[in-house]
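The chain below stands alone and is given as structure tokens, in the form predicted alone.
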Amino acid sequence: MNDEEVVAIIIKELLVIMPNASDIASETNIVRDLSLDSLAVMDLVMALEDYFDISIPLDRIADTETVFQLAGVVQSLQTEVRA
């Protein structure tokens, strides 16, 4: 999967938490943009856990900011499985 198919993914499963959010893109800040508190966060990274069939540790989470930095973590970690 390249980057924009995984970004838009993460934004259909923000779309699905917050449902009134507007105007994510890849440049928006997952918690100050969108005032995602930690149970949201949680659902989040649940929610792309199933998607991809991947386990993104915590720590990860607490170094991205960003949709696209999520993205790319979600790829790192897709490219750990299979090797």
Second form
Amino acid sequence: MNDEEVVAIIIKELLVIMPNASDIASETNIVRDLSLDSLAVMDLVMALEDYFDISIPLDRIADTETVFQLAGVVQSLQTEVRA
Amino acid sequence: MSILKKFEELRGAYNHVKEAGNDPFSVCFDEILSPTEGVVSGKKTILLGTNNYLGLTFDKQSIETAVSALRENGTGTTGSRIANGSYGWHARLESNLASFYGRDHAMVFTTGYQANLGIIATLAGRDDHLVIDADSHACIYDACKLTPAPVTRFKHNDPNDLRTRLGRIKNNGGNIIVVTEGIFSMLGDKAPLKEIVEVTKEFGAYLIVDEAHSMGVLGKHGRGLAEECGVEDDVDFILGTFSKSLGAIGGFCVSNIADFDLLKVACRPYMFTASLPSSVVASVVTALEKVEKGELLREKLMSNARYLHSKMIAAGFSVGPDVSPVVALRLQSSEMAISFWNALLNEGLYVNLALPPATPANMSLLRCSVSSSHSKIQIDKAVALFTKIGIEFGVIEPELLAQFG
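Provide the structure of the form predicted together with the partner chain, given the form predicted alone shown above.
Once more the chain from above appears, this time first in line as the rest of the complex follows.
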């Protein structure tokens, strides 16, 4: 799965949490632009774990801010699982 | 720029809550008259939000032992146990706790928060993996920040989800540690502990259960949910607090694990904080004896819990799934919950206002915690106030009440 596809999945899952959000893009800052609180972010991670069938430890997302950065974490964890 | 500018949003939210009248985060009790009654702004107020499950805060014997320990050992220990040493009361409480739980070891902390923070963060090392219930208390989340171990959450009270998530964890040669709670503090629901034990065993993981709200409350002898579910042998570490059913303050961990004494020189929230004063420890020692023989108190507590829970349902309120001493009413919005809470306090009833993000699934809750010391008259009065205000605010419908009430 390439960057764009992972980004698209994350945006889809974000819209499940906040159906009224508009213009979520690759550069969107998940916490600052969408005002997601820490629990909502963790719930998003849980949904992504289920979608990609991987474990995303919370410390791995500590430094991620944008949708694109989160997609990067998902991809590297997918690679680790396959390795 | 002010160093507190980062809390601008919190300032807005806090002011918003305070604008409705009283400040729910700093209610001042002029007097505490009994485990179930206090005085707020000159008004006698029923206390239905203080986790005083067995009403032991005014237990005569506990007060007497506390007073004599206070006279014998002074007001404080002025330091930590590793630096200033332990007092006889600390050792006695640890020994009594171990035998109460039928375990080899016990360790006393200064608060329940520190017990969770310390034990969870110390047990989970870099190669280990912590797996916690998504609705865990803040102290468990804070432990996750302190540990170098990766952390995964599983869906609240869902053993199958736990299995799925454990299955995804890559083993780095370390241990997996699963954390859950006996009674969850916000909604009063219990963990499906038998099933969680089964899943934990399948993966050879360690299991920690925080029995903060269930110690003294559940199980024939008050040993909590693990006793009630008959799985005590399968829980590796029990954590708990003295600030609820035992009516004082402090926290603890009990376990059968070998080398337990190492925790006392490895666990920083134990090592680098002042220990409990003897007066507090002495009251806990006495209260623990009451808890152990407290079958009648527990029967009264559960009968009060069933009564309050069923009366709230009959009145048309939306309450948590399990009957337990925590009865949480779900309101449509935080504005409604704030106004409702203020109206209750002004009428002489104190409950907890619980708002997101401190609540599961962004719920706005009025959280009641019942005690064995509450009289039926007090509970009836509380339900009547809830009903009156609920109708005034349009939360419940009077027609429904007439039909079923």
